[in-house]
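Take a look at this one chain, the form predicted on its own, written out in structure tokens.
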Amino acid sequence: MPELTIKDLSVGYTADSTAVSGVSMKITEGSVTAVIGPNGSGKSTFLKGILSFPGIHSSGLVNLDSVDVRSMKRTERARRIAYLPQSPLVPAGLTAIETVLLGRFPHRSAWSNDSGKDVEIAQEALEMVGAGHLSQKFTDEMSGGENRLVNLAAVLSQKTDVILLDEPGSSLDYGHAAQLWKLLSDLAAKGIIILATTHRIEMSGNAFDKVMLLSEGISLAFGEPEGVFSSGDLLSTVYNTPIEVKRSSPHGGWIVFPGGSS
């Protein structure tokens, strides 16, 4: 049953700086939390600091089922967590189902090809994010949308206890952006822990079980959204513009709108 704990995270590029300053959280198995702030709060960053890429100077804890993560290997640690980057670097001259099998490495011996199952699994990673019919389509054919689907499938086909995602969302139509945080919500219900920064505010009121607020690198605000979400205060302040948050019936989702709409 994975559980991910991050406690006093601090993250900077450089021995001498700080984009996000003691972030704490306890993410359990089977949930799916948001990461939201303006431009510049340091998502992902914080993202990247969880993973403690290389160039990423990082203090603090963060365990994996009591495994520090920096600790692991590279291949366990991608065997465990997979990430989803805003701009996944990926060869050019690929298919979209040669580049879904990208995600499969981890889980292969050294130089063998992939096999039935990673082909299987590849192809299953496709259909689950709508894009079956996209898999002998090569990638620098593809729209934006298209390609993030594509490296979003990658990611699936990982297999991982946690999930990673950088803006997930973006480039993607409305159609597609409710059917992907549905699909997020149905994975952790298979017990996987998602953890996604995202700009959609409504979004992470109404398709995810825990909210972030992240400003200036400073966690303000974390639990569920009836908390973070109660009031447009703290959010009109964070955004620095007017925010009204009201729910569309007593139990039905959250509206978000610019103050002195109606």
Contents of the next structure:
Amino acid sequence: MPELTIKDLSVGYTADSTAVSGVSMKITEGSVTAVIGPNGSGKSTFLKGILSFPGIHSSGLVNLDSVDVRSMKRTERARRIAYLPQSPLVPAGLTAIETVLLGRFPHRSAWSNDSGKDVEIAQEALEMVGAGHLSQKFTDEMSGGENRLVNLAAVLSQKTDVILLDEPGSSLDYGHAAQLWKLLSDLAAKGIIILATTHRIEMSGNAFDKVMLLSEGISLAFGEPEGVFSSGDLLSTVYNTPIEVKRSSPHGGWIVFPGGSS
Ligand code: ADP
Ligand code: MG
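Following the display of the form predicted on its own, present the structure of the form predicted together with adenosine-5'-diphosphate.
Expanding to the full complex; the earlier chain stays at the top.
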């Protein structure tokens, strides 16, 4: 049963500054956790800190099943944790399926070719995000949203216990976004730990089990959406504008009311 424990994680871009300070959370298998917060609040930095990116200064503890993520060899870590950056590079001259196959690298022995099984997994991943039809298209001839789907598929094809996604829904149309949020719950139901940043506050409530609100690198609230959304003027203060997040009916979906609901 995978469990990700983050304790007192601080992350900075220089040795003497922090962009994220003292974040702690425990995520058990089968849950989908959202990280929300304004631009520059540290969402991307938090994910990079979990992976202790090269060039990043971090302190605190990040354990996956009691093993320090930082002590894992890169390939071993890539077999267990997949990461979708906010703006991945699009390699030129590769088709969608070839790009998705890059996600299979951690599972291959050095210099081996793609196996039929790898191709099958990659195609299946494309279909899971609703992009099966793009398989043979060149990624440098695709739209931003289409590329986002291909990158998501590459992450899925890595077949890890933990998936970190930095704004996975950005550039996606309504239908593909809806498919994505549903997919995250389905993956969680299979025991995968999902941690994703998003600007869609209402979706963080509708599609995620837990929400963490970051502001200036500090976690101001973490827990079930109900609690995070109903803590007084917290959201309005953090986003610096009147905002209310309420259910459409007692058990209905969450809706954001910019300017407040009254
Ligand atoms: P968010 O993802 O919530 O929009 P980020 O985590 O990207 O925010 O940024 C948090 C803070 O760290 C911001 O003040 C930002 O300017 C700073 N920052 C982000 N990336 C870098 C970097 N590569 N070098 C130095 N500072 C950075
Ligand atoms: Mg970001």
